[in-house]
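This document starts with one chain, in the form predicted on its own, laid out as structure tokens.
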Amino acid sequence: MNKIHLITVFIFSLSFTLNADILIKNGNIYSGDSAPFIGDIYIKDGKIHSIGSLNIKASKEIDAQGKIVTPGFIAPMTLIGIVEINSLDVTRDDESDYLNMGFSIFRAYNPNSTLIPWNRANGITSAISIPQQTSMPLAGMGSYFILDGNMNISGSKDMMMLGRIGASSGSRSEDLDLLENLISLGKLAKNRPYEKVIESPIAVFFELLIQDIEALDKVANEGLPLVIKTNRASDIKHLIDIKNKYKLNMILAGVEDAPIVIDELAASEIPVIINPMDNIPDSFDELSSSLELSAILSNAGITVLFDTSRSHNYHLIRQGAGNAVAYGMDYLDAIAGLSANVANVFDLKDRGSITKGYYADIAIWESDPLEPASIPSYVFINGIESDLTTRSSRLKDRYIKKLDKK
């Protein structure tokens, strides 16, 4: 066989894997915005075709009877494909020298990084990868990708910005007048040139470059999502006022003192990220960590994401909400809180969600996917079966052959 003649098979064999169709049949389908059901899923195209039950040839089918099938999982808040080793300075790529809240991570992700194949063979298909914090109160733009580690990069840049209000060595009223200062500057950008706006004083003392004008803008004029990380009920109540006088599109982070305002946050309709096996304080701003937050603040009626503190095993947060839901959240809430709530919340299109017309971004479970033990036998991005070796996985293979051969 020639050359072209292998190019040629390759291309073609590329090509039907791609487009292949795609039938799962009999599974317990756990939708992300519904109650579940017995069911089939056709995927074609790289989408979900159609569900129900369905009585249709596919290239491949999957039985999947007694399984639990989920959307593919979103992680809200990462490091995914920008931080490699936490404790290495040149693996790190989640700060900046010269930016302030313009700061993108988005070109510096790395779809090599072997954080990908980790997470997803857990259940992660997509995250929110975000830049370290920094002493000012709003730290640079996030971005979401596909964790398909495909090295065209998809995904949506900058479609978020961080901050953070307390825990830290200044004064929370200084930054809570310097956050409001910010805002009213991207306010400004909205019938002014970014050249002149960058003329004025906060933006001169910042020395703040085109780029932050730019993304001041979009957090204060075009509804970009605010993630605000904070924990103190005082600071909840300051930022609730602070959404509501400048109509930002909110979402607060951590939120250990929620309780204690639960009422004005429910009213406000900020959604919350928080992580469910929080329950020591690390800070007088903590103090009132609990394990049944999660329960307390859906049952409240607020909409809640999930999140962790491992650096590594963002997939930990399926642990985090079975967690939540052992201290009283609803099953469901739970499942949406790892997929619907955060593409709606963060205006993810036609993700997050087993619905007709949607990417096939799914996971096949073995066993209950909020059980730290229990991994997928089948993942699919966009419509496409994923490989779920990783690192971990050929190191037990490569050492369990040879204590096969003793």
Second form
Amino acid sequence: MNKIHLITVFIFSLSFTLNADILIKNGNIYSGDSAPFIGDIYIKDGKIHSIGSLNIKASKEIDAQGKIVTPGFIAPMTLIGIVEINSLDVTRDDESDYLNMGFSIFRAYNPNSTLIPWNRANGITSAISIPQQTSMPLAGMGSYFILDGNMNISGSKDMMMLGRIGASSGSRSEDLDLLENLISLGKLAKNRPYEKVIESPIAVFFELLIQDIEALDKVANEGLPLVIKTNRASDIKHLIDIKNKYKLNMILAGVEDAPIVIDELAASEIPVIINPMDNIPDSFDELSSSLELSAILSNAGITVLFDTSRSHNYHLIRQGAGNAVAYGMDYLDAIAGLSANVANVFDLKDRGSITKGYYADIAIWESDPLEPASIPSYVFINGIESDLTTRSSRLKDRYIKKLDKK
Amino acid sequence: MRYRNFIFTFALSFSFITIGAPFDSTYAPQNSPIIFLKNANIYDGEGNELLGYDLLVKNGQIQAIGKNLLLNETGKVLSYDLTNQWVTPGIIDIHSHMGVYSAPGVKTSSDGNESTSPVTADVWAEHSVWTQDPQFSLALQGGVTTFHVLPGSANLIGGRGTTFKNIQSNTIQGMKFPKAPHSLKMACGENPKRVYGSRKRAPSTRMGNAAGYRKAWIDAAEYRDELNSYVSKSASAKEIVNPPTRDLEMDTLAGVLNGEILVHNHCYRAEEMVVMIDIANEFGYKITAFHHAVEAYKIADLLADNNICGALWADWWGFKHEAYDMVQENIAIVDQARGGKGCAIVHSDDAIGIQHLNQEAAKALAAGNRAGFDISKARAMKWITLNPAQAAGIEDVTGSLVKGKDADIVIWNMDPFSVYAKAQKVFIDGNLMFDRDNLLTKPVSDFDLGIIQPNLSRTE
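Alternative state: the form predicted in complex with its partner chain, after the form predicted on its own:
Then the entire complex follows, led off by the chain already shown.
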């Protein structure tokens, strides 16, 4: 795999008050990247200070009573903070009017979106929000957000680029050519003034701007993660070739036909983002879609992350992971797919795992987190206990009072 | 016996035009073996949890259910020891677009919305059904034995919906649930006003929606009255008067006014649902179920009082403005209204969701009990079995495991309220339609034949 060296701006809003230290006792700890063990977690200054059988006094102690403790889960493909209501354009900020690859959704992020408390209360503590797909094989850039709802936004700006190859009104052959040409343009941009690069015929033809060239430069030369949505086996194969040819930090999303090219995909070491519940042959690109996809990929040694087809409920990646386990995926691989794998694939520093020195993004679950009926009893972000109230819970409280309960 | 009345009155009202109903079901179950399910844990769909019970199926029907049943049958008996496994009625989805929005979802298969006029009561969803939709088999593998296919929600009145057994057939009639009544799809809110408003025609507002329904019902009442007046005439009088000109749209709407066709109304917002109840009262028809009804919890008592089911998702929200006020307790609140007199249904409206209705019910149940209700799993099982059967007008023949009903049965490898549970065996009318232990039983559509090793798991 390419070594990842992100030049993206890390904005650590250290505004979280470094108040209470917290001791979580008797957790059944699924760290995200190791086998489970019963233990304690001591949280201090927003970070995981120590893990094990601890004899520490803390200002707040929580007895987890053997319940499952996981890292806060990370959703890798969302619209959290940038779309409030899908059918209402005026609440959508995921589309650019004039940029292409250089389109950044970062400043559209609304820390007061109702999607943030909702997903957080369901165990998602951070997420990557992405722009809308365009007709180009490469669209804009996604950003990573810590879902603390803080007005001082923390996360990582423009830390991935999104693309797609597959069925369209044009030809995928031309799309693959265009993808290569754009990557080549990015290669060309290395150590050249972007003002010169935008004069090249392809940049002129597609009316690319400085921001687009800058983004291509990062993908082509600096290992910016490039997530390509694709499904058909032949497309996957071509994309593997392109990844190798240009030494890209490529991640494939969808990949419903992947079992047909499983050996090539495994050899490429490309991680994948899949919706484990989508076994519908929705298009002619995904005719071998199946519920066994997660198990097939993960058993071949491929790193698997999860996506869901439902808007707003990005926490349903847990339900997807549960179904993946039901159809043969290893449980620990599924937990990793919700946490450590996302952090590793996108180089999210010090998150995604219950590891000493990492940020204390932690959930304590009422029962198995892969059961969609289960919710967290506690959620911590940067070591601070989250309020699990949501707009939905307020609506529920208002109306349920009027009913006679048994 | 609603569906039998339906056939009777239907034949009566239209006998002057046609004998019997066109497009009738031709499905006839094959001779099924005697099946003996031993030591099973059963959610019977009537609200009971029966641990370690036996169940006997004969002639495609449930013959007996009890502890330590004695098997006095001679001849071939398929016997299964189901210790630690679970048995439920076949799962029923009251809101599906399988067959009318088939996979692959390409424009040539987009047959669910006749969005060319806000009132298209003349169209029947069944006439759009593609029998080779690969989604049917996937739903079967999720335990779905019966599903109700509706037209989409682009129109105020979208047309007739039809109930199907999840049977492989190359005719629509061969899949239709015998004697099940039709439904009428109506839709409130954003969809119709968006579709037609964007074309600068009515309706473009919610008030335009309301006017549109009422105009249609005024016409329907007039047609019904003309028809009744003609039918009540003596034979000699009929010879000198022409019957009213037959009108497909009015046939359907009059069928609703006569109580033969069940109204399934897509409606999200509380106040709109109450407007729809008033319109139903104004014209003397009944609403069987509100579909999607994200705000049903705000008027749950009113729904219970009016005997209207809520066909709901466990947690979908936010994709439209009218779906913004989601609470995960919606299903439980509708169920528990007026001391448990409510009728809650978990529906899918989705080819993925239909395969996991047990998981959706599990989410809704957990949310409800967390909020302070005390709802049993056995009762929650009704949300995906007996209650949708009732809303489809077929509760006398399916939807629960009681003597004399169709043997539509699912065997689960574990408690179906878990994400890890899988439908292990699925029976329809006592015939084994899917057996996870023998993937050769998996129905393979004509379309699927193009796919690698279609008889096995697609990718093995």
